[in-house]
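Coming up is one lone chain in structure tokens, specifically the form predicted alone.
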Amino acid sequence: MADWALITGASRGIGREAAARFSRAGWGVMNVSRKPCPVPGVVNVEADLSLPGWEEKVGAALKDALGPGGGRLSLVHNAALYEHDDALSLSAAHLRRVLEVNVVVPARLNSMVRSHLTEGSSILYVGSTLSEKAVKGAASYAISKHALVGLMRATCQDLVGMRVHTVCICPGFTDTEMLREHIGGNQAILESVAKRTTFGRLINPEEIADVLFFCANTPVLNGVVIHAHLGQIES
């Protein structure tokens, strides 16, 4: 019976490195995102999680890959929208779109995989330092990441008796395509951001992938928020 990792947004960044980490350990890996994961052997389900129709695709892929029984499943909620916006001017449509991908999709996926959660399985949420604070210009992201912590804690309570654990891992400034896009590819800003950790550097996506894999294999970490930010310097 093979262990499987279902990772959303594994086409790049932390998700891609998580796919590689689980794959190296012999797990089967399924990626759900708009673009395929470049890691060899990954089962790709190409779907836009912001639009209707993804549930049917994922459900069919889960049935084909996992079957009626199997080993452990680690569901990694990694996909997220990160927009430049303002809490005082958010439109309802914009906020709904971000919450749909960042919060509603994880909740729906939890329900969809419930029958595959054998003992030792895990549900992992990729949060953010903005899961517990906010910064200017990232309102919808901060709102959704706060909500993700609440979803993780609710998940923990509703998994009582199943021997399935759940964790929210909150990375700091990680050198991903999302971060570089958010700062507009400005190298000076990137270097400034790197100096905001006590190590004076950005986190490598591989480092967060290692934390995710460790959490998947450590049931005592259950219902907790783990900060992985190299000692972020607060201003």
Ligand SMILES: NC(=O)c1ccc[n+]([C@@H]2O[C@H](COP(=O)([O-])OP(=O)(O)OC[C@H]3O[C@@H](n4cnc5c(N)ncnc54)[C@H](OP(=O)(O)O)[C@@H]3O)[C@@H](O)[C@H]2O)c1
The other form holds:
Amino acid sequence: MADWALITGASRGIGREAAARFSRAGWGVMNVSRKPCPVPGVVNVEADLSLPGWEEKVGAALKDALGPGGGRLSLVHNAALYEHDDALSLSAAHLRRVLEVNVVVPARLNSMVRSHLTEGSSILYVGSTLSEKAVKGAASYAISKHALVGLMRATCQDLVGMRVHTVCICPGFTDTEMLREHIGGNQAILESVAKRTTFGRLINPEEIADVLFFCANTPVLNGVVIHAHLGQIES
Ligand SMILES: NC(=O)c1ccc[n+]([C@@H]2O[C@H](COP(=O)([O-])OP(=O)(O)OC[C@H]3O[C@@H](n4cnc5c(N)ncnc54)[C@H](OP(=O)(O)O)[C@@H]3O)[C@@H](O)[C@H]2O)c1
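Please supply the coordinates for the form predicted in complex with the ligand, as a counterpart to the form predicted alone shown previously.
What follows is the entire complex, opening with the chain shown before.
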């Protein structure tokens, strides 16, 4: 009975490193993203989580790969949109698009995997430091990352008796394409961002992958928010 990790957004960044971490430990890994995960052996479900149609693809892949009565499942809600916007000029269409990928997809995936949640399974949410605070110019992201904490806490309560645990892991500034794209590829900004941790460097995505893997294997961490930000300096 193999253990499986189902990770959204493992084509790059934190998700890719999480796929590598679970895979090294002998877990089967399934990725859902538009581009494939480069880690050998990963089952790729190529789907756009912002468009209808992904549920059928993921449902079929789950049925094929996991089957009934399998080992543990760790569902890692990692894929997200991070866009520049403003709380006072958000359009409904824009906000709905971000909430769809960042919040609605995780909620739908939870219900799709319900029958695979054997004892010791876990549902891990990748939040952000913006799960518990906001900064200027990132309204839809902050809204969605706060909502994930609510979804995680509700998940914990609704899993009562199943011996399945859930955690929201909140990374700080992590050196991925998402961060680099968000700051427009500006090296000077990247260096100033790195100086905003007490260690004076960015977090490596592998470090967040290790935290995710640890959480998957640590059921006493249940219903909680874990910050992994290398001592972010508040200004
Ligand atoms: N990097 C940071 O500093 C940081 C800090 C705090 C929190 N986080 C959180 O960490 C998680 C991973 O971030 P990252 O930095 O690794 O980001 P990333 O490098 O941009 O990776 C994001 C992943 O999400 C997938 N994705 C995005 N839109 C998708 C869509 N419509 N359908 C399917 N997949 C989609 C992408 O895959 P495709 O493009 O192949 O579809 C990609 O694999 C996110 O939840 C992010 O909010 C990151």
